[in-house]
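The data below hold one chain only, encoded as structure tokens and taken in the form predicted alone.
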Amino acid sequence: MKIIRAKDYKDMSRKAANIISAQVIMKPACVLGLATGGTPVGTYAQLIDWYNKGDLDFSEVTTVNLDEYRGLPRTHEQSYWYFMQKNLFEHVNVRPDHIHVPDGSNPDAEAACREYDQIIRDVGGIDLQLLGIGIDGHIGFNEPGEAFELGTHCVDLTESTIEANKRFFDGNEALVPRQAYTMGIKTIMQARKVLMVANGANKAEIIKKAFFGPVTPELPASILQMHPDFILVGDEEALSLV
């Protein structure tokens, strides 16, 4: 595990974008595993800036996203497909047929998850997986539980996750989906490199527990201690207890 300390959110975003851009430059046809949420937005903005300056080319890159709400069509402004379009894909030259997000509109959870696992296998696995971390230690939508989940699966979201996400639904908890399709821990751990971004004082305690405590499915992110190439980029507040 490698920890990179950043001064603030902007510095964290730039340092994370440096790692992603290096991956793209070293292997133009790489597979990037991408994440949504507030934390990676600055990283995507930095990548867009470098693309606009001619420093990056995404034309051969393939992307696979971590997760998607079950029951939301791609056109819904809170779907993760929509999020990725607005925060990255519309601004760079990644090919539309190289973009993959779990199909939240498919009501057949078993089929949707099976198909997504096959997509990841077909593209040759993930070269670099970008992650955030929830305040309860979840990664993707892998919530605290009794066992580490394996492949892509359908999860019931915890109340803390629903609470954290309601800000994206005008503060109305009733509008937040209760389930999601997510890559499993096994899929994440099979990525050749894993990059986590974390910022803010509210992440400090969980960062300490996840990466300086026992590995347990009650804290899903803790499994990353076992990954051979895991990088955590955090700002001063997030890393204040380590």
Ligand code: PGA
Given for the second form:
Amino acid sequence: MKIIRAKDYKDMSRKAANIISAQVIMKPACVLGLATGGTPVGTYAQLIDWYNKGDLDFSEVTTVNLDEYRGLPRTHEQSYWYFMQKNLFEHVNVRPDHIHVPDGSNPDAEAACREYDQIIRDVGGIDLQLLGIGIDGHIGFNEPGEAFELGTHCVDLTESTIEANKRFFDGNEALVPRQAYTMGIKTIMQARKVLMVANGANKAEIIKKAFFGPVTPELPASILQMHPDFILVGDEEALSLV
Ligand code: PGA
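Write the structure block of the form predicted in complex with the named molecule for the protein whose form predicted alone appears above.
Every chain and every other molecule in the complex is listed next, the one we just looked at coming first.
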């Protein structure tokens, strides 16, 4: 595990974007595992900036996103597909047929998840997986108590996650989907490199517990201690207790 300290959110975003950028330069036809949430937005903005300056080329890159709400079509403004279009894909030259997000509109959870695992296998596995961390220690939508050995699967979101996400649904908890399709911990652990971004004082406690405490399914991110190439880029506040 490697911890990289950043001054603030902007610095964290630049450092994380540098690592992703290095991956794309070293292997132009790489597979990037991408994440939604507030934390990676600055990282994507930095990548877009470097793309606009001619320093980055995504034409051979394949992307696989971590998760998607079950029941939201791609056109829904809160779907993770839509988030990725707005925050990255529309602004760079990733080929549309190289973009993969679990199919939230497929009500058949088993089929949707099986198909997604097949896609990840077909593209040759993930070279670099970008992750945020939930305040309860979730990664993707793998909530506390989730088995470590799962591939893509359907999960019930915890109250804490629903509460944290309602800000994206006009603050109305009733509108937040109750389930999601997510890569499992096994899928994430099979990525050749894992890059986590974390910022803000509200992440400090969970960062300390996840990476300086026992590895336990009760804290899904803790398994990353065992990953052979795990990098955590955090700002001063998020790393204030470690
Ligand atoms: P955030 O979400 O980046 O919006 O804090 C992180 C997560 O829940 O994985």
